[in-house]
Amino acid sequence: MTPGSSHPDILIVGGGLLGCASAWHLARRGLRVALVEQSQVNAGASGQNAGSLHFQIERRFLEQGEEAASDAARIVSLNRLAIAEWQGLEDMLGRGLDIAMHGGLMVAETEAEMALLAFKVARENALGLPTRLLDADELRARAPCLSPHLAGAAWLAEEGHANPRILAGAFAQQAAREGAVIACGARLTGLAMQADGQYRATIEGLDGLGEVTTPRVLLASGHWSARLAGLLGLNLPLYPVPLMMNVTERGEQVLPFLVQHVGQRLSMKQSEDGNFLIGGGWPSRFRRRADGLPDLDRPGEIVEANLLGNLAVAARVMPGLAARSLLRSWTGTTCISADQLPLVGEVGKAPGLFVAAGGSLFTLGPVLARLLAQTIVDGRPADELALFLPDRFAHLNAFAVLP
């Protein structure tokens, strides 16, 4: 840490997007921000994903029934609000970051699924997302390079992609010139609310054993939130998953889109480059630690099968796949909360203490960035976020004691 960062406005935990866009955000409206990250600037989830801007309900929440996918439809309001700032973010943070939004496809095989796209979209355009049922000549026509077995999609013109690579890095050097103060290779040991509400952190790495005393705390550290948290003695619902993305060699450019699948897991979408990314939710496997339980510090490892079943997949979408190598398969470890739904806001039994955490935050980040920072400086919560604060599961904490 630099002199003067001992008493910041508020200490960000986590060098990810949401903590790095976080600190733009504050830093821009006059907080004195300090950021530490135990790694580099974007080294978790954030860096290890593979880019997707997808604004469709997720096949994740279809799944689970219509009462459950109804429930999720609600975060249609905040994808709106997220395709706009997606839409200006390199003119907001003044230079490029490889942002394409020229569509997506959620693609159905058969009538079944076709009639879930239904369900879905028909929800999407009641809550204002104006996707669109596309049959099966549609589709072939919007994109020959499909399978013509396809039963139908459903598209929306603003989905596509960015690069996950410079996006944490981009928001983190404007939030240095805004006088943030980002040290990496700082973990926090130690985190502990006095009695006169101020948080007593303690920072180890750089100079040693340090504490920074302040009266906010946001902790924007992925998978690692739960467990920070839990030195206050707090509850946070947030559960570590381990997934693994694929990229193949680099071919003719045929596929300008976004490509999700309503009923199997698949995330699909060829890069400036050529390169087709290939995901969409397959686990891999967490490595042990000694006392046999999952290792959350390391990369998980491939699991062959679940490989296999992600490429037959996307071969199955585009016949064209089959035909190419793959370069890499690479493993990242994310979180889901209880419901699936991001955590963002503040904790109610710990006034001062943010989080900001939980599913979909490459597609939400930024925008869940900047409503954060509003919600902090303005002291109340932003009203975009009323779906996704922390205390609707407040009774895990009925029994926690802070000063």
The other form holds:
Amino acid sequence: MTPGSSHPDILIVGGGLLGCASAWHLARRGLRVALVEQSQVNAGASGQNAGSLHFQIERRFLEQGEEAASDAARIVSLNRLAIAEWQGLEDMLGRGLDIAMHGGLMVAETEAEMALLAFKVARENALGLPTRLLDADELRARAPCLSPHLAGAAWLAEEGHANPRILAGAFAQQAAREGAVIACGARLTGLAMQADGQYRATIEGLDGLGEVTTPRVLLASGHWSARLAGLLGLNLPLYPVPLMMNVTERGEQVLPFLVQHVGQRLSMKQSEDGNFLIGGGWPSRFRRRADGLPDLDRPGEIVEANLLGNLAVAARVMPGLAARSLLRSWTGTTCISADQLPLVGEVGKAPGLFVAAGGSLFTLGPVLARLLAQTIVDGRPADELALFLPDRFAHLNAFAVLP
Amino acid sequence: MNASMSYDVAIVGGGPAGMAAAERTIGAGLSTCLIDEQPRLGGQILRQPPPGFAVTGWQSGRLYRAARALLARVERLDAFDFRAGHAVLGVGAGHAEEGGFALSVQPLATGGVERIDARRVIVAGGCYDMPVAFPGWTLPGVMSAGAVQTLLKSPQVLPGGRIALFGTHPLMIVLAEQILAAGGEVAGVHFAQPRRAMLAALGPRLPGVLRAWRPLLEGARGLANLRQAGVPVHFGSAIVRAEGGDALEAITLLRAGGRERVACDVAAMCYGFLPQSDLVRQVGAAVRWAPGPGGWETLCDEGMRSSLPGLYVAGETAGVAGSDVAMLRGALAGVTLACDAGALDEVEGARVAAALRARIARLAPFTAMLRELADPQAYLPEPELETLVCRCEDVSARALDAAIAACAEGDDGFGASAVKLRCRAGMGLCQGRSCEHAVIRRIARASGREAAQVAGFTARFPARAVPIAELLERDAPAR
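Having seen the form predicted alone, could you now give me the structure of the form predicted together with its partner chain?
Zooming out: every chain and molecule, the one shown earlier first.
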């Protein structure tokens, strides 16, 4: 940390997409921003996910029955904002980001799955998202590389993918240009609220310990956010989820779309370079620490059965994939909140403490960062964040003692 | 995935080190599984002809005598599982309660993935030829010396009529003799380093080296044989480029006397060897940048224990030192493991280990001399800006340099993975084996660091690129 940043207007903890994008928005609005990242920018889930831009209601929301699905469907209104955000992102950041929004398909293999898709499409259309149901013939005409055995798909023209390897870095670069101080290799080891309501943060950096005093802290640290909130005695219902991803060698361009599956865990796409990226929420397994507890700080290890399960679904949906070679599988740790929706906004019990974490945050990251920055600058939550405010879990912090 | 098999020891690699380790663990009564991609034992040094083929005088040279004797002994053992034709794709933690390791193994003939559980693992993965990028190196006909040797040893094939050898490693002398013996023509042996540099490496160590005199004698005799056969052997003769249309036609070399163009069908490079360490890096054992050609050698203690409890290394995975040392280190790993497992009396184990270490120490002067004498670092050819450094992903030296410069903007401690993410070097089918050392060297040069200070690519599952259809194949016989 440089001395000039020991009293920033806000301390952002985490150099992922949310942290870097928020840093940029806030710095542009004139705040003195200090961002600390324990390793490198984009080293965590922001860079390890598959870069899907998915705006249809996710399969995980459909797993819990129709009522839960209807609740979760409210996220669709945010998805519509996210579409517009992605469409303007390259202009906004002034550089290419490998954003491809050529459409997305959520496929179905059975009639039962088609019925679920129909239910989903009806919900989405009612909320203003223009998904459309394709029958088997329409699907084949649109995506001849997919299996002829598919029953159909839900189509959304705005879906696609972007390159997760460069997005957070692009925000970080712009943030630095706007004056944000970004310190990599700097870990938050202590956080306390002073009597005057300011936060005192202890940062362990490459050049020793540093202290930062600031009126605002943003925890944008993925699954670590819960543990960092714990430094203040606060509870955030965020739980780590170790996942895996796979990439094949390059091939001829045959798949311009994002492909998901309504009944199976699958996300599949072909990158600009021709590699196929295959994932969809298949778990890896945490390694164990010496004391036997799961090691949340290291990437999980591959579970062969899940690897094969993931590849099998992908090859069933797109038979030509079987001829491609698997180059790499990797793991990363995302997190999930108690109600599956992200936590974005101020923690009421600790004024000045903000959080932005909770899954699906590649697709929603850019728009949430903008809304969060607006919230921080305006001093009141943006209307669009109503669904995501951390205080829906305020009861978990009823017994916290602050300062 | 098939039901798992459980062993006291899994040994990855059936070369001299793996065989020597297996001999000791089996001897100590430990249930042992030896896994190798090849259909037969022997590793690269004793690459055997395919099963059912007999070759008169196979590998009859004296350099192979000790390894052949070991091969014969291990082939006679029957109290162990030899998984021939199996590729190890990954090593991970074993059962939560029991510990140990779980290996993801692919039977190459049938496909599918099997799990092998083992309390302890010895990785004896060997090494591979250091690939070096220079103008024209991607032309068909430019190969590694090891590839030529493998073709000679196993299918007994000569890859071309006129074969030129270039590089810094004395293995070229052995290979040239093998080519001649197979009826091929050697269009010249070109050592990039001057003769005086080789003598300077040899001189001060001569007394110690003479205790392991046989390889030296073989080398001298090989040189004499080549001279007699009319094969030109040059020193201080460094490759500049390879030329040709669809395939190699000639190489150009630079010597004190000027440039020489040598017409040839095959040009084989021999700059030394990089340790195979993908599995140990994948599972998280500590490695360090190796001297000379570079690459990552696994850190281990004097008993060949890696930084991970239960994981041992042997042979070139622990640092390239040749097959004689590999065999001794394999035996040492086996003995240490047997002691750690309580299968070998500690006093007896310590005695055997001390004897093995003493034999390794006797070879050390020769190993050190050879490493210095063959060190390619000062003699590596320079790629032009348009030369591909990563041939899987078509990344030129120019594109690589641009990525390195971009990484340097934000961060002065960046490693090879950051560069890979920007320009795709190392992302392709070889998984970075070919270009990693070159990427690291270029980063080091650009940022004023030592290569050892630059972090390498992250090692991932699977250790080899595998067609998805082969992974999904479920017809593997149940075990």
